[in-house]
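One chain is shown next in structure tokens, namely the form predicted on its own.
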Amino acid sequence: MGNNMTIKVAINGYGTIGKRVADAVDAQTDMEIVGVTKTRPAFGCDLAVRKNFPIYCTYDDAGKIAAFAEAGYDCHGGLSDLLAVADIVVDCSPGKVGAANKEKYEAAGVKWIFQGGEKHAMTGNSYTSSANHFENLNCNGTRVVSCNTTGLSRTLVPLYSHCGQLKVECTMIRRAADPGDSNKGPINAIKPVLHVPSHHGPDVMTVKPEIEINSMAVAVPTTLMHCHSIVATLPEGHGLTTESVIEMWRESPRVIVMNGAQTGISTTAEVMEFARDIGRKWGDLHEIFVWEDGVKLDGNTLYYFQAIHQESDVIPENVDAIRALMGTESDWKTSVAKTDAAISLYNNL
């Protein structure tokens, strides 16, 4: 496929992540949305209509397809019809249905991208832009890792690249649910994840196996963001200072470093308010937020906090993964720059 050709992208699952990926793809000059799927007629269809995204049914069942027309929506067919006009499909359907969908994608001869809700063992490949873009070039499919794993990669990969060795212990303070999800808890409790390590640390090693990392997690009654408390052990002779680590992150793509005391942004609520104030669509924050005054390098031990917007940090990663699988951009930083510039322009329309 030539670099000047437009990549035809299908979105299977037009929900919290799918609608965001669709907008990010639609903003790119080298991609177009050929269709999005819904399981049934619902309010998400109205959004697709406003965006001029062709609607398809998640199923190839004639009755389910007909239900869209009965509800007043122009449905272009089932999933098989959508795959027939796509080069690649981004699967944003609920977790744990990936294996069945993967069979459909492979049978249709399209490339595929899953989200972090699926297991690495099912996809065989995983992806973050900074960690392993090159290794995913021209592959048939991959999995964009979870929001937490993406966040860990954004700050740990630059450290590893400098040090050549890294050992990490981290605690994930997880939001209980997304803002639009009324079916999850806890409501008035702190719920430890009673599986050690939690999946987040091992998941980092699917994209950067050289990083030694363990993780624990607790769920807390908030919907806004995740927060990470990280302790990283650097090798002897690392040559870094607290200030040079902060500067390293300032220069890293998709990382924001701000001083909580100076800015008044000392909680996740204020981070989200910052995202809304700068005019981000849906109030999203694709970047990882690091508190400058929470960073401390003491000898070989680095301590820091970071905040992760679970609904949006993986969105630009999906765009970069499309370019990797399609082989249209071999350099991850070039892809990141293209993706972010297009999304920024799109946000300001």
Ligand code: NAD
The other form holds:
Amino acid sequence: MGNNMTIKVAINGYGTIGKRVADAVDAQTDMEIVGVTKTRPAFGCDLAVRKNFPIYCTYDDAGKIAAFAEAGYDCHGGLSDLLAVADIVVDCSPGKVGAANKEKYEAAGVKWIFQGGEKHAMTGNSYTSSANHFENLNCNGTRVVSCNTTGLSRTLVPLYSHCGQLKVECTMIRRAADPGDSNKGPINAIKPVLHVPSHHGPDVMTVKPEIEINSMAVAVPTTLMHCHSIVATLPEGHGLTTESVIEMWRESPRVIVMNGAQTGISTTAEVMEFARDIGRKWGDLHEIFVWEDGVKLDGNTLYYFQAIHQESDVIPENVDAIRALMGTESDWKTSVAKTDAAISLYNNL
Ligand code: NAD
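Got the form predicted on its own; any chance of the form predicted together with nicotinamide-adenine-dinucleotide (NAD) too?
Now the full complex is given, and it begins with the chain already shown.
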């Protein structure tokens, strides 16, 4: 590990997720950004310059590296040069390019974290803060699961911890594209995932195998958030009420519970407006948003809705995953508190 026990973090792929992870890492006192990569000298480089993050080229190709200087950017070298000065790399490249990158990380002897666009089979290990931080301690690499799976884990893991058994059916109503994407759809259709179950439910079982869960998914023409419609079957003698489930989530890290009727926050548009109103950077909401008046426990069946800000809920999880792999914090709640306190310094008006 680096000097003064500061974890040296590289970001490979400075896009939607990469730029956010970089800022969240930069806010922590026990880690620092040693560089971020761009494939070419595009507009994202200006953000890295403003943040004082050293820019590296995604490739080791001399011509591609030289193109940065020609465009007026100070490029410190290729990916190999960046890996040489890092303890750990957070791979935020587009999904499915991970396998090729993993070989490079292993050859360079750095730890690695992939994102949810990669398959569990490729990484052999997955992560969410509440489900399996401890199991990831000192591992060589892991995968922070997708935004949807992270969202499911946030509310289902505390429920499972209380009940000791949980069976879940859920429908993911997914945003079609991120706000910055101009090449994805649908723009006037509802597109079901014609593969049942969708990957989201089974993906939860990569971090918490004890939860029995199936999911279906549809993409809808919105860019703001995902919405989950969840039905969970609790075991006999669960001892919970609608109110106590709500209270459990209020006390769970990174979950916000609000009453839609009372606050007027009754759609994902208003949830995002709320995030902007409280001054969150990029208008992000790291927390999972649960509508209090959408929760109902009827006998052993629990119904609820939750909204997921797809571009940001996985960001603090990446910070916790760094501590898990580096073995610097074994208790997930301590890591979560540390991560969120540091991030809150740049959040909230
Ligand atoms: P993005 O397209 O916004 O950013 C990817 C960045 O990686 C771009 O800057 C791109 O130029 C760069 N890149 C391209 N090829 C590369 C390579 N071979 N090596 C390194 N970098 C390369 O994508 P994103 O939305 O930030 O997604 C990144 C990962 O995070 C994916 O696995 C995705 O599934 C996952 N994820 C995305 C979201 C989301 O809503 N955007 C949420 C959770 C997880």
